[in-house]
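The chain below stands alone, shown as structure tokens; this is the form predicted alone.
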Amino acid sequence: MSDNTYHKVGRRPWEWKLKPIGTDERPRLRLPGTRRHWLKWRDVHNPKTLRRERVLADKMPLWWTLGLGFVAIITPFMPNSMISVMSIFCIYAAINVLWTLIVGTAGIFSLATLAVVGASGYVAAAANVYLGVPWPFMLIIGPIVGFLFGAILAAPSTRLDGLYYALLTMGVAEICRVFVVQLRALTQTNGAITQVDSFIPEAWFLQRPGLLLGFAGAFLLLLGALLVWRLVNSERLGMLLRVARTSREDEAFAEAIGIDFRRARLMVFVISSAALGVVGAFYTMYYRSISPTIFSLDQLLLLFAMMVIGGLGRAEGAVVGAAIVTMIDKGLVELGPPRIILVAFIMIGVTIFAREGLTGARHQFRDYRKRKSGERRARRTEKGGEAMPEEATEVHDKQELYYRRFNKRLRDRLKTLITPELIEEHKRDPLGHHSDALARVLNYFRRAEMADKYVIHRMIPTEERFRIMAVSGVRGLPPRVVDDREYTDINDAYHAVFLLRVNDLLES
């Protein structure tokens, strides 16, 4: 083997690094209407090449672009049945993303998501069929109905929470289903409204051009839902709710720090409901009809399975869960009822092995690996110098470990020099000529770090009154008083500082 052969050691992450020119200005392109950048780059200094490098701090937008781009490119080459499945996936994923805003960001466990979608779809369909409203205006009627329905559902959330609110919203969804079935005046065919106008021409309906056009609309719907997620969850509303939720599970604490917790939750709920209204209108136009099955419990449980499998509180979890369940439920229709059992087994497996869904498995694995590594390091009896083994792995500059080890050995040596005779020698003459042992100890004290270093403070410039203080070592942070004792002799103050440093040395 050649001496110039190098092998990779450890778990260094691979990163794509750019090498910008030092005189170039960084572009400041931001998302429209926000203060966010398209990609989150950060500048780092390479200590080997002594050059500036640029790495991608947040890779999630890149994975989103690759994943959604793959779906958009590969779908036109699929069979007609699979194109229809991909369209349904986009619709369900959009619903899940907006539902995640309500459950995850707002913290309101609502089960009336499909009720909002169904109510908006029914009102938009009735306006089109019975009032002759053109189909483009259905995309305006839908969010208006969703906004109003969401405002009605949001009102009880200020009084109820958790399981009680979930049961209330489930009851609301069932009431909507029964109401639609019994409303014979508008829904003559078993509660369904048919012959709804659509953005897909009637001649193309169920044909390949119509399926591709429907997929394009569903894909844009998913992009719109992700945009709403980004604008709400990553901006001020979402940040306020995350601060209030992670600081303490207490609304009073949130209000005490200036966060109107209830108002922020209600705003997220209403915005998500309005966006779900758009999904309801699109759902009606895509199928050219709407039926009471949109309110059914099995559809709600199917969406819930998507959330559990993908991961609650994450947009990527909503999309991944929708992809898995949709492919099983709609793509494996020939399996019959066993496909539902397969979804149940996947839910159970994910619940057992991944507590935060498939998208949270990576973070869970990292926590597991760190915990096991810490357990292995905890079994060691050696301290390894001044840095514990579990701390040594976190120190990037390994020279610091050697310095700490040297410093520990030096302190152990100096501790043997501390004797009553040495202390008495310093008390007799703190500033005179000293023995070799005392000179070594004082030299070590003088080279100590600035943080918590003892100093003598003359209280009044014209008087011999001294006090011992300890500097913080941080610019702008004043020193602290060690004790309230005052010294009238400078030599006594020097000796008091010496005793404090000796005490710290012996206790280290």
Given for the second form:
Amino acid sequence: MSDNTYHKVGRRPWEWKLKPIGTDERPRLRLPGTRRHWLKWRDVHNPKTLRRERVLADKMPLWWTLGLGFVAIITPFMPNSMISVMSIFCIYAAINVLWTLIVGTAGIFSLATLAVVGASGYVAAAANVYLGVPWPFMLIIGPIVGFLFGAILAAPSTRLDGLYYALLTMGVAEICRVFVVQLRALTQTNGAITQVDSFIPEAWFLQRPGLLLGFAGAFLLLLGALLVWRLVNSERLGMLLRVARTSREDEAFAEAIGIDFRRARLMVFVISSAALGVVGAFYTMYYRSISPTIFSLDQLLLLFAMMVIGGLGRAEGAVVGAAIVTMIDKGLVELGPPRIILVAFIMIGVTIFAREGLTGARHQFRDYRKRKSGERRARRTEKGGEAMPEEATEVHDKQELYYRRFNKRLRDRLKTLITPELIEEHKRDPLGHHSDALARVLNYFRRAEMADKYVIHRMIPTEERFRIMAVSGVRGLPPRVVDDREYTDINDAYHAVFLLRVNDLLES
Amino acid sequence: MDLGLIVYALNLASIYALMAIGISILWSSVGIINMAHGATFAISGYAAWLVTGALKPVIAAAFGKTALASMVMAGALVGSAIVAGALCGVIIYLLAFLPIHDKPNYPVRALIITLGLNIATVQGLLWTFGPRNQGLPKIFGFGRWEVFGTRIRYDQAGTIIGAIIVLGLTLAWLRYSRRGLEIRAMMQNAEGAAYSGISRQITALPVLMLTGALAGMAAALLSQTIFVSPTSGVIPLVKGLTIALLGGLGSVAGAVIGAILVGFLEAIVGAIPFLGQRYVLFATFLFIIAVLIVRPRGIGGLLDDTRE
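Same protein, different condition: the form predicted alone was shown, now please give the form predicted in complex with the partner chain.
Once more the chain from above appears, this time first in line as the rest of the complex follows.
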């Protein structure tokens, strides 16, 4: 071999990998004040290339940075209408991330998310408009209202489960809507509070600088929601719930091992309700008004569709789903009603084919691939006497496994050699000089184990009567008679034995 | 309380019972929370409208203005609504049950798919027929009876009697037929039913068609009182769902009791002068929240405990 072309091996040969230097110590950046690392670097040994590599074991931070960075960079160059679409996307994504915290981490199927947002938005707006509270304090009033509202809503969640609780929260949203619409002070504006003060100056409202400022605020809001999600999930609260999740059916068990996970669930619910209160205050300021549509079922279903398309219970799913649905709903407004139909069809399609939404598709595909390769392996090894993988671990002498595999392949090869011509050739001349194929087949037969090997029995009183027997293979145990046919010619008996052996070979 | 109020309450209760029992049976036997029940309702209403519109000249030519003509018209209306409802059930079976019934996360995914179907149907109807209300022919005729000094409109009486007959037939079918036995076995214990050789795939289809037909029947009966519109399914869906949950999912008796309670509650709240129709939904939800806090599994919700 003189040419020096090397071919890369492995499943993804094109992937760029860091190569650690063995003598250097890996620099570990930690979050200040904690022992946590920024990124999950791992030095691993690649069994294919036989090299050491430094890989990012959890690549999600990379994708988050790329995606959010792309949104932040590209938006200022967009036309005005698209900037407001991006801001709405950020607000919806923030709500969805916090809702994901309730549904996924806490496991409470609440539909009152928008009710919390709306209630805190309304109270904050009322405080601003009627009591003259300046706008920065709305961002404090909002979470306080959200916290109180969340605490009230959370109370029955331990008692009711699943759908019953979902119904109750849906009822709460409806009650909020009716209550607001019926308020006498708001009847002339159809239940809306307008002229709310905002972080966007009055002169800039709906102008380009105002839109950009609004987008900046919405983007920060999304980052804040993600931070809340991250903190809750990576701290003790989230860990407790992750442990308890495996035993969600068995609450008694989780409590017996010392997890007060009802309390943990309530804590998560209340924390995310307070965060939703911030979103509510922001929402009011962003639009400078708030109207009862925020309590409507359609709005809720749209948000639910976002979570479902992205993947229920995952932060990235909430954001991806919000991006897709907002782009269709707000970006294609000229399409009219069909755009909602499109959203519905995407929702149905994703749910039929994907187990956990679009962001779970990768994991699902890997599971599928693993299952299929397992099935293929099972199909490969199920025939021909070769050892099954489960069986192989039990066999002490590994030589045996290779002998069985060799035998199986040999038999597969010999089976292709057996033809009517070959049988005819043996019939003509059982002993003597044979063709290559027949010689190979006969060699295999001769090498067979003694157990159940066919032999010819020359019957004692007469000279020329033969029958076929099979030896037992056990010392002291006599051979058994295979059938009652007798042959007067030894060549016929040879050929009969041959046929029996061919039959056994083809059946193996 | 005067008799008119009772009749009005019973009228509401019979429609709600038709919707709620469908949702309840479907959940306990097949395991789908059918959010597309409202879509089935709306589609059945539109199917009845289309069919009666097409048949009107034919019937008028064949029978003239006799009583037979209105009978045939009534048959066409109810029949087309029921057939459309059953066909909707088949579509739900093909989309929300068959592809995913043995996959992980099945109940939530089925709920989401039916929800998507509901949204798509409402928007599709809005797109095709526009938001206008469509009136259906009055199959019970106009007029009222005088009973004990109060007047009962024909359509109210017809709705109550029709709903009772349909519910009676459904319950009898569930009670006495072979297929009904299978469905009841699945309602009691789906796994046990599978062990006894009851195929979930085969049994789910008649259940979905039956519940779809019940929604179609409800649409045909309600079309005598209100108009057909693309969003006409939303309120019956919300009411049916809340009543099914109030009665305890899987309990037919609970659903009936819930429907009667809510029917009377709505009639009374609507009749009280200072509350009126605007507070009806408000009062219903308050009532249901109160009941659920006292009995977390609904009125008849002992079944869920035994299912676990």
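Every value quoted in this text rests on a predicted model; they were computed, and no experiment measured them. Rigid core: the largest C-alpha set superposing within 1.5 Å between the two forms. Numbering follows the first chain given and starts at 1.
Query raised in the report: Does residue 60 move its CA by 2 angstroms or more between the two forms when the core is aligned?
Result: Moves: no, less than 2 Å.
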